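Take a look at this single chain in structure tokens; it is the form predicted alone.
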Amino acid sequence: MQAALRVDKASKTYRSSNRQPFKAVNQVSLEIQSGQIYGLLGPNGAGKSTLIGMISGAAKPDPETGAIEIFGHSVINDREAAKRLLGIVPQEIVVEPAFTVEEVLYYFSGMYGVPSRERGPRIKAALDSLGLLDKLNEKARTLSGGMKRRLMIAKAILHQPKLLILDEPTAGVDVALRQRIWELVRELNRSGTTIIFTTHYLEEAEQLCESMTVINKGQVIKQGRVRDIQQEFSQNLISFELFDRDVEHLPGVRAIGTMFEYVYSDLSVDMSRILAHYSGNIKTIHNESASLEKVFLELTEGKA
């Protein structure tokens, strides 16, 4: 099966006069299979938004850098052919405040070479699926800040790329455009689109994504898919919560935020003998895998 996407040792280092060049990515390889939905996590200045920009042609990469290529397209030396198969939707959110939703909507298919004929009937259906479609007359300036998101994920599928990238799609927005986002994700993935999606939100990795890469300063630090990578890190832990917290603990366990964990050997012996200890000051127990959550903390804070 060829890849949706083959990144090659991927540098960019940014140069200016009166300051040391910073490397904000540095070799970076991953290469993703088609049909995935794949996550691409790191916290803030990890070097995620410059790769994607070197992706999409966006950032021109270090000479050192190898093949960027889009189902075997070069981005460098095909970028016609390689942009006709990508779409992205940036994490800053642009619009064109002089034109309506459907005029911009217009503009962006025939930069994409949507035929003519199709457009309209395109521009609807990407507005349905995003809740957009009663503002096809309306100035785009006019639209709220979870709107404008929509329209720029509207922007970026209307020539039906083979290949779309997410960059944190859902910063800002709403609990209930979040879950809409997410079930617009898993249909277009369900039609054939591979794709790539940033996120701090951890819950999205976990709830999305089958696998993941997960850079800090600019390197890759942990990829692979996503169950086995949280098999690696977890531990048998119980984790209980306690109606009054400030009591004497057993040897071993450590309070996380609001609850508890005890790292057991025997589950039975032990869950037993914290049952036994707290007595009825427990709330809830149960026992646990690790979290992606916990996993990204302990990648990005160096502790793996």
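Numbering follows the first chain given and starts at 1. Rigid core: the largest C-alpha set superposing within 1.5 Å between the two forms. The shown structure was predicted, so the numbers you read here are calculated from the model rather than taken from an experiment. First, how it differs from the form predicted in complex with the partner chain.
Comparing the forms between these two forms on their rigid core, the Cα displacement of residue 279 reaches 2 Å or more. Annotation: Cα of residue 45 displaced by less than 2 Å between these two forms, core superposition. In the core-superposed comparison between these two forms, the C-alpha atom of residue 58 has shifted by less than 2 angstroms.
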Given for the second form:
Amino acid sequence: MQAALRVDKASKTYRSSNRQPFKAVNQVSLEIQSGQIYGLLGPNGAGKSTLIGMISGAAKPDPETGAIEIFGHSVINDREAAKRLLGIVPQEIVVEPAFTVEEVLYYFSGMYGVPSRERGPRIKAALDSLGLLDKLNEKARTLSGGMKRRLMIAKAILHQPKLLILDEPTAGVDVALRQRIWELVRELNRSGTTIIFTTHYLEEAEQLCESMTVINKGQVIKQGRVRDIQQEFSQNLISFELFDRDVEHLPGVRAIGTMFEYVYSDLSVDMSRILAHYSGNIKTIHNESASLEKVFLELTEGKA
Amino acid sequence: MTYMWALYAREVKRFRKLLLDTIFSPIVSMVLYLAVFGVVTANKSIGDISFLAFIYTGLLGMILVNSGFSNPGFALIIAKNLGAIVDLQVTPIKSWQIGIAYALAALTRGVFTLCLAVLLTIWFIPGIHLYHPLMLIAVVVISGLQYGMLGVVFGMWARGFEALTFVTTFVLQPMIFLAGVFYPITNLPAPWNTISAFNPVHHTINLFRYSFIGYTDTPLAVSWAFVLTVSVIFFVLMNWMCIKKLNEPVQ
Ligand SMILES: Nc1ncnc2c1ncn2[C@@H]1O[C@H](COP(=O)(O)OP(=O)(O)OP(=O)(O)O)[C@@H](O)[C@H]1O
Ligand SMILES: [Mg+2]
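Having looked at the form predicted alone, could you now put up the form predicted in complex with the partner chain?
What follows is the whole complex; the chain from before opens it.
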């Protein structure tokens, strides 16, 4: 199957006259197969938006960049064809004060080549699925933050892109709306749109995507299936609570808050050892594996 | 092509929403100029045309140049400040088409303003009639586009309103004043008459005035050659500037 997005050793150096050149993205490579929902994770300033800027045409990649291709179309040599296949929801919310919601969508979809007679129905359908239809004739500027965010999403889907990139679509959005946005994303994905998104909410990556790339300081630090990454980093823990904390502990047991933790290699052997050692002193005991949240913190704090 | 026309339509819509500010203020200032000069130059004439008709056509040409320049200039700076410029970066429109869409919108605004200005004021200019309507249309279209393209160049280039105002005050306005709006450039002392002969705005005004009232102070062929060459230069500059600025995030 053809890759929806292929990024080969992309780099981006920001240069300005009064500062040192700064390499915000350093030799990042990715390949995302068509039909996926793909996560791009990384702490603030990791270079996610810069990478997306290079893909969308808002930032020119450094000359040594290998390739950036959307369904085989190079964003450098075949810009217009690549851009037509791409929908983009930028991280920054931008609304032009002069226009109504309908006008914003009408002109923007026209700039993607949607014929004028098709724009009306598509605008209504998109706004409807985002719960924004009643705002059709309002000035875009008067919308609330979450509504503006939805307007940005509507802008990106009217030309029915094959690849949709959402840069933190759920930042500053309440729980109900977040659900709604992910429902829409899933639905678009079911109807054949490849989705890439960045987020700081790790449970979103865990729930939505199969594969992901974690970047930090402009470089890829982990890439692969979410489950594999989780497993690789899962520290298998037995954690337990004691009635009396001041007892002699087994070697390897750490106190974490009111709990105690032990990294096990064989669950049944180690569990029996702990039960035998502490016996009646144990209030609660269970085993757990690390959440993505934990993996992420470890990765981006440079342990990996 | 739908792509480019949608952008054009958006920019036209934008100035239609701000109709009063964008169309009436140049007309009001033109009426003020006319009132002052009309009183001062009441009975003077140049050749067989009245001085008032001379100034009148010069002022109309000035409106075309000014609105061509300022419409895309300000629209682009606002877009950069808002961050809305990203719309131009991600949509599949070629850089030169983006420039042309803005220049065409500028031309549209210029034509609107011009027609309205003529309708409102022509009754006060005695004995005026259209000399060469077809040529007038050609001149209006080419000049409006030309200064629209120049507006795009500086709108893309300028970081803020200050920079654009600087260019307007120290480059465009002197060019307009040395273009023979208020007097024939042949009346100027050396070296100003020579400098004016190389001023692109002069040739625009000259062609405009000729096609309107039949008066010219520079051979038409020279003016046409100038205007067309300068249009090509502005187009190349505009394309270069659009590519340069749209490929990078706003700094
Ligand atoms: N236009 C620019 N000029 C100079 N430096 C920039 C520019 N844009 C981003 N940077 C720098 O590049 C680095 C990466 O920024 P980027 O916006 O790509 O991060 P991010 O991963 O999207 O972060 P966040 O999660 O906060 O959105 C940052 O250090 C930032 O300061
Ligand atoms: Mg970002």
